[in-house]
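Below, in structure tokens: the form predicted alone, a single chain.
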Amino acid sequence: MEDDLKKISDGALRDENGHLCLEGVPLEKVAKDYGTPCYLYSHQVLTNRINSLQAAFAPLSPLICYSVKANSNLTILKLMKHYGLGLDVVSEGELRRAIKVGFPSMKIVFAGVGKTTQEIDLAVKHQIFCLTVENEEELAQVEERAIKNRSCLRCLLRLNLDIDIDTHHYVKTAKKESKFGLDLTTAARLLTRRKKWLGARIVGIHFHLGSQIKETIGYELALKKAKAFCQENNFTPEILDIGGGFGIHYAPQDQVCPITTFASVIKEALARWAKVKLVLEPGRYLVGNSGFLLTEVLYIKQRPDGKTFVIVDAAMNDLVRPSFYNSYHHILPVRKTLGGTFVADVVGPICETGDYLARERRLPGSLKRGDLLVIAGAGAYGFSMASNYNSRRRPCEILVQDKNTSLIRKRESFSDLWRLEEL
């Protein structure tokens, strides 16, 4: 039990006398104080992950830009800033969050396949570290807007290296059939014209393989292929952005390479490159195992054929990953129970057959209405992908630190649901 908890929470979630506690805070107390469903984040896990990532890659002196899309809460961003990280943004809203928190412009990178004119103008205005270019028309747009604003902007060409990795097909971003990046022929042609661009200064390349990557082979292949591309086109990049995607333990039995192994492989590959500024864009690795979704059992529904549903007050609008990606999240009872177990689907109240948080999951036989369950691995792409579907209010967010809790986002009120609407 303790080994399982350590793998899915870096040891921040513990069983204390039969009651689960996060950094010493009983989850039953959190439910009583803040209600359910609610998101909790462990400060201990967040800082441990930041420190481990920085230590692993220290020999390469990279610019580590936390991927805002994973979890965009301002308090989380402020913590990243405190520890010296930069930000990877993909929209004007994320860029404005970065500005609000006070991130230095030279620690912000902007990616994304569909940047608007307004977004490009904002990037130029704030002179961010660099902008990733995904297509030829976009490069022309950056050139036009930079010149109009009497400025220039460092740009990276995002390469589609057509590399497959072992992850869900929705988060594979380096296959040729995906919408991301430039094919190598187009990228090579743009490089031949790079000296003609005055506002869009092409200074490097970018690739991103995907998300929840558990082994290193993809990075080895990508770095080899990217290096060959640069050599063939007589291009010495000043900046090399290799994205993020480092995997985490969603289940205790998951086999995931340690971050030190990823760093070692990348360091060895880069030893054969000319001096280049490395940029990393981790998101899930930093916040995924720090987050938990706390939920209460509403009903236990048993069918005559033996199928059982545990209906809880959290739903796919709160955590969409199981429905969207068929993702596994470890689920535990907050209070330890004795006796047997039963197998059930853990589902929410949403009017969709796909509204489930777990399927065929073994749970304590004594589980009943009013009991609490905690869903682990919910720190990344949890709240940031939440919605108001079925006119449900999005949950509150709580930061837990040294046996203390802080409300970092209020639970939405019902009036928030129609606040922007006109009757």
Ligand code: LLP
The other form holds:
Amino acid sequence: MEDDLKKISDGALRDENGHLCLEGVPLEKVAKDYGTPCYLYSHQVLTNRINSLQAAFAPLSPLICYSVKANSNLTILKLMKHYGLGLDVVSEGELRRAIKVGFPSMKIVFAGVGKTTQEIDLAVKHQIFCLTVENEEELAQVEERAIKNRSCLRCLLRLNLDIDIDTHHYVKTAKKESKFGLDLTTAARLLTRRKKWLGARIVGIHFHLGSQIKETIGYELALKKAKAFCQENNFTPEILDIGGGFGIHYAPQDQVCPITTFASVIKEALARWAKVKLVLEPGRYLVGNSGFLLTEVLYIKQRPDGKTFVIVDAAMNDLVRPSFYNSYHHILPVRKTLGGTFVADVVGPICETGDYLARERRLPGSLKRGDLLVIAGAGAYGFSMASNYNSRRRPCEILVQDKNTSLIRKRESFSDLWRLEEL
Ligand code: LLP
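Instead of the form predicted alone shown above, give the structure for the form predicted together with this ligand, please.
Starting with the chain above, the whole complex follows.
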């Protein structure tokens, strides 16, 4: 049990006399003070992850740009800034969050498959560190806007290296058939003509292989292919951005390479290559295991055929990952009880059969209406993918630090739901 909690929470979640506590704060008290469902983030896990990543990659002195899409709460971003990280943004909204928190422009990279003219203008205006280019027309657009603004912008060519990562189909981003990146023929053509562009300065290469990557092989292959591509095209990149993707433990028994192994494989591959400024765009690794979704059991419903549903007050609108990717999130009862167990689906109140948080999960036999469950691994792509479906208010977010809690996003009110509508 202790070991399991370590794997899924870096030890921040602990059983204290039969009560689950996050950084010493009893989850029952959090539910009482803030209501459920609510998102909780452990400051200890966040700093632990930042430190581990920085230490593992220290020999390469990379620019670590936290991927805002994983969790865009301003307090989380502020923490990233405090520890010297930069940001990877994908939209004007994310770029404006970065500006709001006061990130130095030179620590912002902008990746995304369809940047609007307005987004490109904002990137030029703020003179961000670099922007990744995903197609030929986009490059022309960056050139036009930069020249128009009497400026220029560093650009990286996002390569589609045709690499198949062992992860969920929806989060593979480097396969030939995906919408991402430039095929190598087009990229080579753009490189040969790169001197022609004065506003869009092609200074490097970008790739992002996918998400929740558990092994190093993809990075090895990608770096090999990217290096061969640059050599064949006589191009010495100043910047090499290898995207994000480092996986985490969702289940204690998951087999995931430690961050130190990813770092040493990448270091090894780069040692045999040019001296480049390395950029990393980790999202999930930094925030995934720091976050928990706390929920209350509303009802337990048994079908005559033996099937049981535990109906909770959190739903797919709060955490869509199980419904969308069939992903596993570890679920624990907040109060430890002795006795038997039963197997049930943990489902939300939304009117969709796909609204579930867990399927065929073993739970304590004593579980009843009013009990609390905590859903782990919810720090990345949890709140950031939440919606108001079924006119449900999005949950509040709470930061837990040294036995204290602080509200970092209020629960939405009912009037928030129709705030932008006209009657
Ligand atoms: N850089 C780029 C260009 C990306 O597209 C992504 C994620 C990242 C960095 C960060 O990747 P990470 O280190 O977090 O794996 N909603 C899905 C994940 C989608 C990832 C999209 N791109 C999920 O819940 O699993």
